[in-house]
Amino acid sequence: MKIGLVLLLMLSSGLMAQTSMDSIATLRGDMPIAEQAAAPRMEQVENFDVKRQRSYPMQPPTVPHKIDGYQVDLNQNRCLTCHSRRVTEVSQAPMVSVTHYMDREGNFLAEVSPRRYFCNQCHVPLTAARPQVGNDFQDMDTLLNSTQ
């Protein structure tokens, strides 16, 4: 009696796994573990130059053009050749932020921080991709009209 409850429970949690294992959604859709797909098509970066819209507050800005081939390393950050505060009256592009310019404990360098000079950390290029996964995202000023 005992072995066949046994028995009947682990048949029963056996087939409980399988359907739950089947209707997990993946970005794999119903390409077999074992199995490779395709790569997808690489979307083209936007090139607007245009200065977006941020969604909340303290949101990075995201980069307007084209960075590829930008050299960022220790010895080199390209994106300072036009955003640093020395060259943004030559290159008429916005200054990285005060922020970028101050160490820990909030003293100001003269140059920027170490710790803000990877720019691809938080500022991203934006492609035209589709989303692979829903979202229902709302901005600061969708959610505070939707309270009054």
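So that the term is clear: the rigid core is the largest set of C-alpha atoms that superpose within 1.5 Å between two forms. Keep in mind that this is a model prediction, so the values were computed, not measured. Positions refer to the first chain, counted from 1. Compared with the form predicted together with its partner chain:
- Once the rigid core is overlaid between the two forms, M140 counts among the residues whose Cα shifts by 2 Å or more.
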Contents of the next structure:
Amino acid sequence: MKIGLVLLLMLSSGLMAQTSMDSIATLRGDMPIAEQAAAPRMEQVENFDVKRQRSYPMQPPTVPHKIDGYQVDLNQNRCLTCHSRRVTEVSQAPMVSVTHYMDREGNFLAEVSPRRYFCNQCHVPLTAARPQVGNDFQDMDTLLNSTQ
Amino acid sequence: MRTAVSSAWHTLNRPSRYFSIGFLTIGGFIAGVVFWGGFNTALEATNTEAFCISCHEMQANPYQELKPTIHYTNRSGVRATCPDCHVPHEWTNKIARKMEASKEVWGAVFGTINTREKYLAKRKTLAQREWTRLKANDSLECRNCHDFEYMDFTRQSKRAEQSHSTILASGEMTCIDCHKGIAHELPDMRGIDLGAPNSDTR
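Having looked at the form predicted alone, could you now put up the form predicted together with its partner chain?
Then the entire complex follows, led off by the chain already shown.
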């Protein structure tokens, strides 16, 4: 009896795995497990130095330049050599905004807050790659206009 | 002892009995060429990347760090090797650098940087030596490949053009002032200018 139940369970879970394999889209696409798909072409990072529109006011802006080889660690933060308050006159880069100096209680610190030190957690450069999945995000202005 | 020396001197001092003056001149010249060539060949042999990284310290640290950078692989396939950036081309400067390098061989033999930890601890001193050298010679080694005369600003990114057409063009700063750490990881940079005057990383 017990053994029969276990067998049944095993069989059904096997079946379920089979069906979910077929219906769920994976990054592998149609590729069988044992085979390796040809890697898609690597896209170039956009390096046009033109700021991009933000989708909502709180969005961390995407980086409009390449950041190859920019070292950000305990020894040095390459981003801040252009974006920190004291150097923007020479670099002509936008200064990190005041939120970068705030701790989570909202106090303003004298220097960039540790939680904003690793810039690439929030800011990323873009490539010209086509999105893998569709996106029907609409910004606030579009929504407001459509209800009027 | 004394007699041996003086007899040897006599032999050397005596006019040649068997060889013509022409033979001696030409022979001497050829011997000179051979020795000089040999010296320079030895010099050239030590002037290759293979020689630099035959030393474990250099293979394990700077070489590994160079690999992911643009000076190792890039779209045009032109490479910079260790001596391209670290050894001057002009002969006298080259010899001077080689004498200095002998000290580094000493360092390798006695293991001053034979572990990653020791290397990292020493890195700031070593890096500063290179920055001082490149600052003093107006980044000569960079300019051997990157000639300001032939830089086309219209083909550079806006950020590059903005810096190159102003601060670099006026001679206020040189390549190494702004481009530290292009080939290796940087040491603790507190207190060191990176392109902008008074810059620190805050």
